[in-house]
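First, one chain by itself in structure tokens, the form predicted on its own.
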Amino acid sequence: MGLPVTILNTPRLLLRPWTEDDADDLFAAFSDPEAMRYWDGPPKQSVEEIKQDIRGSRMAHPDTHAGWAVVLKDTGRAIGFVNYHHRDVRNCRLEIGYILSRAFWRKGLMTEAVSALLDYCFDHLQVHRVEATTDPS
């Protein structure tokens, strides 16, 4: 198993390690073709596919990858996901990814979540460069 992932707090959100218990809530984001438009794979067809991704993510070593469920503090519901991946410790760089259920778009929630993630990456992981790639096809 990977090492523990730090819990991150923002005014409205809790970013905590995602678990298989989050799969049902996250299905809204990961099965939505519009939300998945810039993700590096097709929309998920089942909750089990998301659980498989969660298991794989949690097995990764935090030197290269870590993932967080984006949870609304007022409801405890997982509404999205953020991660870093392809971390290159030697060159102080990594890539980030994020997705949010469409019902929560345009509320500044992902800006809040990604800001917390970036602060963590710069302050605790000592990265100097962060990249995010989209697939416009």
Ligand SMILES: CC(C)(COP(=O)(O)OP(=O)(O)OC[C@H]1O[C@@H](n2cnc3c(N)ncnc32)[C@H](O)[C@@H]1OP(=O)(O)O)[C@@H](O)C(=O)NCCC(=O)NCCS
Contents of the next structure:
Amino acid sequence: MGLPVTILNTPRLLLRPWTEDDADDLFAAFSDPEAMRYWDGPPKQSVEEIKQDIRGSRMAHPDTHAGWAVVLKDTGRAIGFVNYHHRDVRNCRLEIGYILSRAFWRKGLMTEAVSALLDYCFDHLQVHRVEATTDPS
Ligand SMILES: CC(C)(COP(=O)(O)OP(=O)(O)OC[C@H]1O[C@@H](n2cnc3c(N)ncnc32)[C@H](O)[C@@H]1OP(=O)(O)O)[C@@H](O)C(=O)NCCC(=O)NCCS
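Since the one above is the form predicted on its own, can you give the form predicted together with this ligand too?
Let's see the whole complex now, leading with the same chain.
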């Protein structure tokens, strides 16, 4: 079973471990073909598919993976998701992923979220290297 993951705070956002209760809100992002264009999987067809991913993510050990809902403080609703994955503790490296519902694009929100995530990775997980990939296929 995974261990608790730290809550990250930014001026406009709260990044907290995602739960199945976020699935409804996150459907906007994960079902959107445009937002999912570079994701390593097809757009989700149902909220239940997202819940399955959340369950799997929460079972993962933070030595390998952790996922956060990106929550807009103004509304308390999840508008996106960030994670790290393929963490290699011995070699101090990991990969990150991120997605935001399209209604919230181009407001600097993901810059804010990823900055907090990177600070956490470098300062608290002691990683030396962070990678991010896109899947253009
Ligand atoms: C990528 C994504 C997270 C950006 O979120 P965002 O909150 O709109 O990004 P920001 O407003 O913080 O902008 C960050 C930078 O990207 C640029 N940018 C954002 N969207 C862009 C677009 N569609 N085209 C060109 N540049 C873009 C911004 O201008 C900004 O650049 P700057 O710092 O030089 O000004 C969002 O578009 C998204 O969820 N896309 C789908 C998922 C995805 O592609 N994830 C990553 C690969 S798997």
